[in-house]
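Next up: a single chain in structure tokens, the form predicted alone.
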Amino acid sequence: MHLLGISGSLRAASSSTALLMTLAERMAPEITIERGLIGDLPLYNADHDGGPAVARLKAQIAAAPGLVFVTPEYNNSVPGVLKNAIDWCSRPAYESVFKGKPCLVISVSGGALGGVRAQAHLKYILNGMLAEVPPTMEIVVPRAPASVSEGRFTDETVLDFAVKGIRGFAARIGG
């Protein structure tokens, strides 16, 4: 099965992309995860069709069968360039390539909570444009930055459940 994995953050040594693209590795060839990039799209504005960053993103999620998010938390919420990355491809509304697209999220954070509000946020976000977030065991992962090593995750307890919630999720849609 092929999968969209787009993480929430920017940063080069975010913990984020560490565990996506960690995931994307372990899971091969089984699963095959394909990163979508958001950091190239412009600010979110309905007067404009947002370029080819926004046309090559929503073809990703359009082809494929599921997406995987992984989100830091920021200010107890989600970070603001993953809000206008959704934002973009939300278009039109409740009939964009979001519509019915099952949507597994997972969330990191520095702190102890491990992202849950913005885990939170994000599913009600994606329930809002008709998108499918099926019930599975929440990953969220505490501490996130702690288990990372030179651009690589390397926590094998949350690697492994993070494995097994992606299979879940993969089996559940089809995969």
Ligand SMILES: Cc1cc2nc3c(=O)[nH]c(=O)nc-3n(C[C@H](O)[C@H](O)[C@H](O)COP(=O)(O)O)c2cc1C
Contents of the next structure:
Amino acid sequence: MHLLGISGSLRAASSSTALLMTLAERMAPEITIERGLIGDLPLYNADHDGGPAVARLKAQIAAAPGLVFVTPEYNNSVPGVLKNAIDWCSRPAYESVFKGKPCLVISVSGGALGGVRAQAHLKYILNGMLAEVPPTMEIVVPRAPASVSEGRFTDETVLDFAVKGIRGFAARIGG
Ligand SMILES: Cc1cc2nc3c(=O)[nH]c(=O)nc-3n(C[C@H](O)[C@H](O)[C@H](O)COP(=O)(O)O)c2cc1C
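The form predicted in complex with the ligand is what I want next, because the block you gave corresponds to the form predicted alone; please supply it.
What follows is the whole complex; the chain from before opens it.
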């Protein structure tokens, strides 16, 4: 099973990216998680096609049997950079690469709530593009930055739970 992983944070020491990359290491080779990059995308403008970075991300999404988002919560919702990437890949409406695409959402935060509002918003956004958001265990990670060391995520309890979640997601979508 091959999945595409997208982090909602661009910063180098991101706990979202650390968690995604550590999970990719833990899941392999049974499940491989390729990284989809969103940091080089231009701001969405319907007058343009977005160029090679958008084309590459769209192709990665189209080719993957499922997506794994790991995103922080910004101001009670998803970060603008993630929404920008989703907007680019959401056209043509209801016929985009997201249509029917199984998506797993993991949220993180620096505080105690684990980004639950961002998680709910992202699922709502994905539903609007006719993506599939299968019912799975909800993976929320509070105080995530405290568990990052040298670019890796270190909280074994969180990692075990998330590994189970991704395995269950993969099994559900046919992996
Ligand atoms: C612009 C901004 C807005 C934020 N808003 C929230 C928020 O609404 N709720 C929350 O729990 N944390 C919020 N945070 C804290 C982030 O969840 C925390 O910094 C997290 O570690 C960022 O993810 P990252 O480590 O992957 O970069 C905010 C951080 C930033 C930079």
